[in-house]
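Quick heads-up: it's one chain on its own, the form predicted alone, in structure tokens.
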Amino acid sequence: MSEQTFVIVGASVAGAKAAEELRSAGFEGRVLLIGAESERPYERPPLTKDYLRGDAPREKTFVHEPGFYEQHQVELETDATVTALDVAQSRVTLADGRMFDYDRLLLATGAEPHRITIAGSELDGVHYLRTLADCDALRERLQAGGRVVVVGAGWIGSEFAASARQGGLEVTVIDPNSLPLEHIFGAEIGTFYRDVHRDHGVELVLGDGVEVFEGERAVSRVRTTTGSVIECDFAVVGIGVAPRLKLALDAGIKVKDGIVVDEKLQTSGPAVFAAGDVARAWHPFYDAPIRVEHWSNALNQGPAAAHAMLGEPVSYDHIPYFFSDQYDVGMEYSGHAPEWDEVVFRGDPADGEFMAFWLHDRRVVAGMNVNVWDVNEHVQTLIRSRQPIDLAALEDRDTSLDSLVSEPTTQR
């Protein structure tokens, strides 16, 4: 094993830990690690909370502290971007000519977002934000104050509108649906946290898209498919990412939104995985393929699929999780809801404290908790057991959750 060459191919959080469980779990041989940014590996959720606010240093965003990847001889590759992938000959090609072979390689490529391609889309101070010089940027638009039109309302527009906002600027959020987040949760818990932009002064301009980009050589406005006219300094997109898929394609791997791969999360090509935003696993408690896009999986899955590589079985099963910071509420979900019969509510939502679960024939399939804490564990042993409910048990803040369930039972 120790003359072996693994290849991670994606400087992410999935990337960065698969590299880090490698070697926890004893491989000797190389690890290369290469990344297309600049930066070394860095998470996600703070350029859009307290690194975009300032309210913590960069150093806070990087995964690993300088030096571990020199002490821990993973051959971290910056600046380099993969061009082709040869699984016949198990072999990747940088842009710069560069040749790595491989004795097993994993993708973890992440996603890129949606680009809005309307007139005016090409102006100067229109910003999306994925990325972390995209946050540097931003940072400096928010510290010069200020007006800001925030296109779309998911998870990107909401929590960067959020930001802009605790900042003191004028923030504007236009979203096609009728309510922020709506596609998620359904109707309840937009309307929470419409109220909850709206009590912060938000204006929120729903049900209504963005026609034309206007302005000399930057942004200076937004004009609506209604012909609304709204005034701005700069402008955000956040309209959904979509994977990074263009390498595996070409290499001729199974895709389908995503990178296909089983519950081992190996890909349909010989000796290579993929894990994180770009991977649509095989999920084996829903039976299902899933693809998540948040932090948690790809801190959980790129340490599993290190494991997979390694030969080790791998059965990644972990209920999906997220978490999101808008002000001063913060909540936390699991589960996997493509439909649901009602939305059951522990507490009320007018007070900011409550849960709030997704029912499918009588059975838990998702579950938040808004500004209560030390309940995930739990809301995941509803989910796990998939016992029918008693819904005015459910409801009742006395009783406890794990009552709920006959023989509870825990994630692996």
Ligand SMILES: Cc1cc2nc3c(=O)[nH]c(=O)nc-3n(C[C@H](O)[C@H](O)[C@H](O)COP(=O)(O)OP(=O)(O)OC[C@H]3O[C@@H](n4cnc5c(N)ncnc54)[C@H](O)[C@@H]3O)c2cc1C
Contents of the next structure:
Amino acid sequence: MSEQTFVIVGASVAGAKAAEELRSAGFEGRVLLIGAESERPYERPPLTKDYLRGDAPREKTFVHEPGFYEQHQVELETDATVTALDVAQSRVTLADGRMFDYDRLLLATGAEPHRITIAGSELDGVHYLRTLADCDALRERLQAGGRVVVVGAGWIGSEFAASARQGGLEVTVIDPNSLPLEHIFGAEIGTFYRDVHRDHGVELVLGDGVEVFEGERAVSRVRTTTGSVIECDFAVVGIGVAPRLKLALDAGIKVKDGIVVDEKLQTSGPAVFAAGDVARAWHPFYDAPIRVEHWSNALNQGPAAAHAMLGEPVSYDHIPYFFSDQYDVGMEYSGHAPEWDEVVFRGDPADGEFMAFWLHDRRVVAGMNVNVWDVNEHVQTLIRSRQPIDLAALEDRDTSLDSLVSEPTTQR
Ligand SMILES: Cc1cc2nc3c(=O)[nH]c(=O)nc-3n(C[C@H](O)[C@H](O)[C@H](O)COP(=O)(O)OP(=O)(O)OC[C@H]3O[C@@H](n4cnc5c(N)ncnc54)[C@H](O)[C@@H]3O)c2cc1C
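Now the other one: the form predicted in complex with the named molecule, given that the block above is the form predicted alone.
Full complex below, order starting with the chain above.
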């Protein structure tokens, strides 16, 4: 084992945590962690939150302390892009011509923002937010103040809008849906977030799209599909991300909205694994493939992939989980709910502290807690139980969530 080389492509959360886990598990061979970005691995959630606002230091964004990689003999290659993967030769090639042979390979190449292709999108001042460099540019914008148009009321758009308002900017959010985050949560929670943003002074232009960015050299106006004109000093586009598939695709590895992996996180390519935003993994609990674009999935799936690379039995079955902070509204969401019949509330959203549950056939498929804490494990227990739930008890704040499940299941 000790002569083996394990290569990880993508030096972000999934890749860095996989490298850490290989060492924790006692792997003594060579570990190469190759990343296209200049920074050592960092976390992206602060980039729409405290780091963006200037409330947290840059150091707080990094996955590991400086020196971690040297101390653990992880060869971290930054500014290094893998341009080709040859699965027959078990070899990766970098943009600078270097080649590395591997015994096991982990693809943790993540996702990249969809680019907007309308007229004017090449103007200065049209920003995206995925990397620390993107965030640094936007921090300067926030410091300068003024007016910003946010294109897209999904996670990035909503969190950026909140931070920009907190920084005192005038913020307009444009989205073709009728409510923020509606495609994920439906109308009830979409309405809640719409009101939160309105109450904080965000102008919401919903049911409308951006037709064109206008300006001389830099964007200074946005024209919408219904003909509204919104003046701005800059714009931020958050219209979703796409998994980075090119390496896998060119290598003949099976992809379908992500790199297809089994529950052991193994791809169709020999000795090649995938984890994080890029992986569409077979999920044993859902008996279906799912791809999760959230931090905790990258955090947990990277280490799981490390164990699979070591030949250990792995069955990755974490219930998807994510969190979001907007203004003073902190929330956690667990579950996977492509469809549901009803949404049940425990507490009143108008009070700003509540839980919401998405049910299918009276079974909880997802749950959210807003400014209510230490309940996430109980939500996951409800989901894992798959039991029909007494709705009155679910709504009742005085009934413990665990008591709704006759035989609580534990997470494997
Ligand atoms: C601004 C922002 C805020 C977020 N906030 C939250 C939040 O509040 N809660 C939450 O749950 N999730 C949040 N997320 C999502 C979370 O950050 C992602 O799910 C997570 O970053 C995924 O990690 P990853 O390691 O799979 O991939 P990524 O973070 O996408 O990293 C992939 C890395 O691989 C590198 N790479 C790609 N191709 C190559 C190549 N060929 N060669 C070398 N390197 C390559 C890329 O440069 C990149 O550094 C947020 C994301 C963003 C952008």
